[in-house]
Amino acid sequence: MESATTTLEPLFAFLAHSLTTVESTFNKLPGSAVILRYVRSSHQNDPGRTLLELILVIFAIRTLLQSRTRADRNGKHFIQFSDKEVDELVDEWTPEPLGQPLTAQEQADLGAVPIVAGPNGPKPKLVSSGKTALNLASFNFTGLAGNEDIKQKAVDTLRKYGLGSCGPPGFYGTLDVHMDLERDIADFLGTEASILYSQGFSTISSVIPAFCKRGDIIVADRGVNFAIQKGIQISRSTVRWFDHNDLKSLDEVLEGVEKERKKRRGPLTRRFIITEGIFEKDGAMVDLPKLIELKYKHKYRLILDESFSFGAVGRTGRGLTELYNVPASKVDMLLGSVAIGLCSAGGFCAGSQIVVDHQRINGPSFVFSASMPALLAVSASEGINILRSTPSILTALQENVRAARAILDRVDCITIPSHPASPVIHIHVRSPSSPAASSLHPATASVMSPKHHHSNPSSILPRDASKWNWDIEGEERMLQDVVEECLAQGVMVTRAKRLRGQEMVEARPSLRLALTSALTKKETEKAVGVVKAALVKVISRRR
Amino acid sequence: MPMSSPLPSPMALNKPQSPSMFKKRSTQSLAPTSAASYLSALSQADARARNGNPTSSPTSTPALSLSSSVTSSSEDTVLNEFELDNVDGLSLPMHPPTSEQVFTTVHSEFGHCANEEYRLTSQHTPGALVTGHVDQDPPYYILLSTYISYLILIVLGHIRDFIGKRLKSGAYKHLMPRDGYAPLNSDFDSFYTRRLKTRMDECFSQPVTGVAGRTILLLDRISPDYNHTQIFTGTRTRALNISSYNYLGFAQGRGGCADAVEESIKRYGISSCGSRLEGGSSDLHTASEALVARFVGMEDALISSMGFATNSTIIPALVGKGCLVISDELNHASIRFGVRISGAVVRMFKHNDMKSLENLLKEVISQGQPKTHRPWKKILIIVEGLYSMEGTLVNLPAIIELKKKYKSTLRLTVGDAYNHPGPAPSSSLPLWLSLPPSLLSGTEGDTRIRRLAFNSRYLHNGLIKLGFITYGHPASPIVPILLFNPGKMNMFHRMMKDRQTPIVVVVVAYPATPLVTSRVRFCVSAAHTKDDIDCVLRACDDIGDVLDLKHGIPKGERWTIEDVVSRAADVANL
């Protein structure tokens, strides 16, 4: 016993002199008397809550500790395997190839993917058959594409700028001509500003999630192309859909938003309207006015894709907001394509200054990609100025529509969404089982159905789905046979092609006819003539 | 086209008297052109490039083989706007070209250097171990200020938010809900942007005009009200750009590029008017993707039409529900966008360390789906070739043993790390049209790959010889000083701007990296010449001394300025 208490003497001697240095620092520290007192009182007058604070120090510092990783190693549904297992596991599993070969049907396709020799334009050349042929297939609505006067502005600013950027607008990126289209575009339109896009894609799939985070309301149409849908799913919002092109619908929708607010008594949150001017699926129209009418009332904001109506509608191509007439300050977002509309590359959102610069900092595709070439822009800013200063474009490119419209509105076998206006002129088979209700992929405005009858706004699929019978597969043979039988008289048009299987909802396969003022009304004519017969033949061989 | 050079262009070999592909299209006629023939040729120039030893060329400077020479104006540049006066010393190289020297690149962007000493191969030998980067920590002082510093940041934000929002409402407008709306931004999800960002917005964003490329023209604008508006004075100041992705310098007005994208204007026009799979195909697509997918020696390859949609649209083409991403923790923003609208599961591991990936692929394959154990349908490996912010490399031979072992997918992103110094044979070039025969036959690309190796490991190793810490792989034209304190930020960002060369850098903190490791973040060209390094590392020097950066190596250890600066080679070669 004593030899054992002369053996710890030197460490007895060691604690107490290291206990009196850390007291002695410690008091030296500036406030530590405060908190001995603090720490001295409670335990007086509760002991109980010493230990209760002194459990919960040791959980925060547990805490902080635990791995940030979000490895559910610990998760219940944790099997822990011996090394060997882990090995026979790895060595067991298989994975699915990273992609499937083609099938026979897709080869074909991406074999009659018609490929342009030179410029593309009004009447390419094909590298298949070594022909021109009239172009009834890409998007040139105003004939910008091949014009000189762009070509040279292009070279010109190739030669001062270089091509590329080199850089997101962040970091030196920003260029002059940058910011002169988009003064050009937020001018051309009526808009406090706008902020410009490298990809016409990325741009609304950027918007949506630069403003809708979780908790927010987003009401939707059920025709919303791939892009939006997109947009919508990184957002995390909440989402409620309409009735395609159908306000009845939304107002009803909005309603029942704001019905299910109340009765949660939720907070306040961001609600946004999302639809299309022209849509991508159709071409059917939107009621701008309307719209709006309802965006006030219900106070939504709203967002408004103009990638096929910009450059393409109203009496210099400002779109949809010049041909009802509408200020363009009324829409919250405004977005356009300038690669469809201006013939050059990219997209544009248009409105307050408030809500462009929201987007310089968090839109995901402007702030991490590099901005657009210098010459593209400085081709589009020269797009603008040209649909400004001759409005005859427009008119007649409308002169065009008027007279597809005329052709292919009397064709039996077919039904044609698209509003007449509209220079993306969609064309579906008629399915003789059934007639026009569902010649329009989601469901039909409900005058369709005498009895009232809702569709469910949290689903996309609107409430006549389980009666759609569209043979999607023969459908699309039969209106590719007709692009093929129209490239062998001459002319190029397109299906509407689709991501089978990702899109949200299946679109009905149609042929897309895209109009331009660069042929002339005789060739759009011949053009458009060629297409009806084409129709015909093929859709009559079939039954 | 001069066709009296020492290495013919394989399309000289093919038809002598076409001046241009162009040409000998229209010419023939409209077969459709197969990739087998731009490939054939192109393996020809290749193994001619690989054959002739460019080190030993006739000449000293590959551009020599040109008789005309551009001397640093030219008549349609920006540059011929100015009156030259030199006093920042980046109009003019600093050495005058002999007689024999003849450049044929505007020397504002792309610098003339004709030293073959400044010359670098960077390879990696087969079977050589890839060392990882080892981080350095700062002193716990440096540490300790950069945490107090944004504490008294966000605090003041704070208090001037709770002040503000009572005294003067109107300015908060924007963030308070109002006749029935929501704010567009709520108060706490812009908190950073307000209160922090906006302190240094003179670093961002900075309007730029004329060629991204050695040099760049600054727009100059000021703010009177602390950053709240810019206002353009209409002055210009060039500077010396070691901020834009050039990494092989083609950024340039003039030169064999341009001319072809010139030509491809005239011919093509600017736009494809359509999507690729409706009627937006072009000879050009079919002729370029061909070649990209040679010089990366793959079956096949696809172009997008932006660089962040390549990874956003093609990853959800890839996997899908059911699937596994495993992701590096540094990935792109864009291939998180992709990942999350692909419906696959993401698991991340700790950036570039292979040992980190193989437990979690252990694990995830040994555990299979969660909740259900099912076994995963793929498991699809993302990594950066090169991380944008860090300059690390992959190590790609470490994580292709993985792949293997594992029988997962590797993807690889280049998007930064493309054109990266290596000894590839580079005679394919982005638009392979009418280029000159420097151009095509390699040698021209192959003395900017080895000019950029130069610049990039003079650089780093400079920067770490002076006693900075960086961050990444010596090879990588990515080359990081870390700052941390995020006032440093904003003052390195000026100093640098403000020197008699004026200099523009990228600053970047949090969000884009860890809250401490703020960083500056030089990008290394090719155009760059050795003056411009040291002009570099003579700005880091006397700014690092100012704002004490400088907590690298041991003091004992470090080198002055000026044998930096006259040991360059042995720097570079360290």
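Note that the coordinates shown come from a computational prediction; the quantities given were computed from them, not determined experimentally. Under this definition, the rigid core comprises the largest set of C-alpha atoms superposing within 1.5 Å between the forms. Positions refer to the first chain, counted from 1. What changes on going to the form predicted on its own:
Comparing the forms between the two forms, the C-alpha position of residue 389 differs by less than 2 angstroms, with the core used for superposition.
Once both forms are overlaid on the rigid core, the distance between the two CA positions of residue 522 between the two forms is under 2 angstroms. Core-aligned CA deviation for residue 130 between the two forms: 2 Å or greater.
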Contents of the next structure:
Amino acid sequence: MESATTTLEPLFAFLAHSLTTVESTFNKLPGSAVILRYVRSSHQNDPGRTLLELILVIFAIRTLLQSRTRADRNGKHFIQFSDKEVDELVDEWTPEPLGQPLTAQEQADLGAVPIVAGPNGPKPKLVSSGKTALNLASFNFTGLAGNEDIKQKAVDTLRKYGLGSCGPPGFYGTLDVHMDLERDIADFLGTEASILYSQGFSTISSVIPAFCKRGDIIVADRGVNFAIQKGIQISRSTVRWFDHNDLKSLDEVLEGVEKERKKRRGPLTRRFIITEGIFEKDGAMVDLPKLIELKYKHKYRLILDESFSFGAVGRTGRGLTELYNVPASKVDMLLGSVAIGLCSAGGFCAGSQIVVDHQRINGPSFVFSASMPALLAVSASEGINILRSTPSILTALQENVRAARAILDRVDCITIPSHPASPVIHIHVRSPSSPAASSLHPATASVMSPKHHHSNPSSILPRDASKWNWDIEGEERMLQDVVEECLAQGVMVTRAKRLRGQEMVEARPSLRLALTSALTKKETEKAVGVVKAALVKVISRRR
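Pass me the form predicted on its own as well; I've looked at the form predicted together with the partner chain already.
Here you get just the chain by itself.
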């Protein structure tokens, strides 16, 4: 026994020396005292946990040292092909298309799109004929597209800053011109602050989920556009719908939400009203003063999308707040399109400083998307300066709107759901069997809503949705014939394009006119006269 002990003494001495060396080396490492204190505390409280962590550390080291690309050396899981078999397999392989092939109708629609030579504007030159056309298809309400002063400012900015912003706003993508534009928008509208988004579509679809979460209440118009629908879906909030542009229906739905909460004794949650200023689907306009009154009455926050009213209505283009003389501070989140209203790109959300700061860390599109190019921000700021200094632009626009409506309102074969002051005019083909049913799916609920019974607030479809019997494909073909007839006469118009099968409510086909102050009243009357003649010709021929 003594001889065995004597034999192992050198081994014990070596192990003791090695452990001492390892301990002294470990103690020299930064943070070693913290790790040692953690291990001692963990072992004292739960020795089993120490053993489990040791096993996990050993497993992690083994995984790191093990080759992840080690091949099966015996090859039992692999099939060896000859060169001939490989060639045959390659010949037989047919690559799948990245997208579905276009249908015959889609190919026809694509082929019918006019090609413009040079910049777009109120009078673009067509490649097919070499002649200029009067443009009622593009959103250029105040004629800022093609403005020479804006163009020169953009060129100077391009030479100074280059093209791209090279990053999201929170990660070296914000330039001084972006901050200038945010201040210009806030000052123009009369709000504390504003935040800039680089894509118009993703503005409202980012703002809604930034504020509305699961368990919150959203009461929305049945006629809201596709971007708002996406934002509502992303938010996962509880949604209640009111009839399109019917504020009496809104009042009843708000009362019903409160009664439902009291009945089930639910807690107070954040509650929002979401609607549009001028609706993208039909050009209808909301009664903003009445909407503000209901907002305060029921204690809701208001998210107002003015993508088609900012830069289009009001004495200087400030939108519905200027048109109705309502302070912008009464709208909690006021959104607009820089792309449409200022002929640049992107969108904005204006409101209090708290509302804006919240979006800088919670707005998905703001956080993860690159900032807009500097030249577009400068172009938008210059557009605001032009609207401030030249209110006659909006006066000319409204004169053109009145002139166009004076011509179109006398046409018996169509209906127009758009507001008389809206520069976006939607035209529907009147149904000979039931004229009242010839509107956009949710477009005239304020006119058509039943007096004695109401729609289900939990469904986006109104109660009379089962009575919609129009032929979508047939009407789209008819309206496309009108578009082509107008183009042959030198006037550019377009059908309202829809994402069929993706929107919550299928909108009825419509012909969409976008009026502009860049055309004179005579030119507008001439262009709308061509549209009227094409409508009468095509519709009478089809019937």
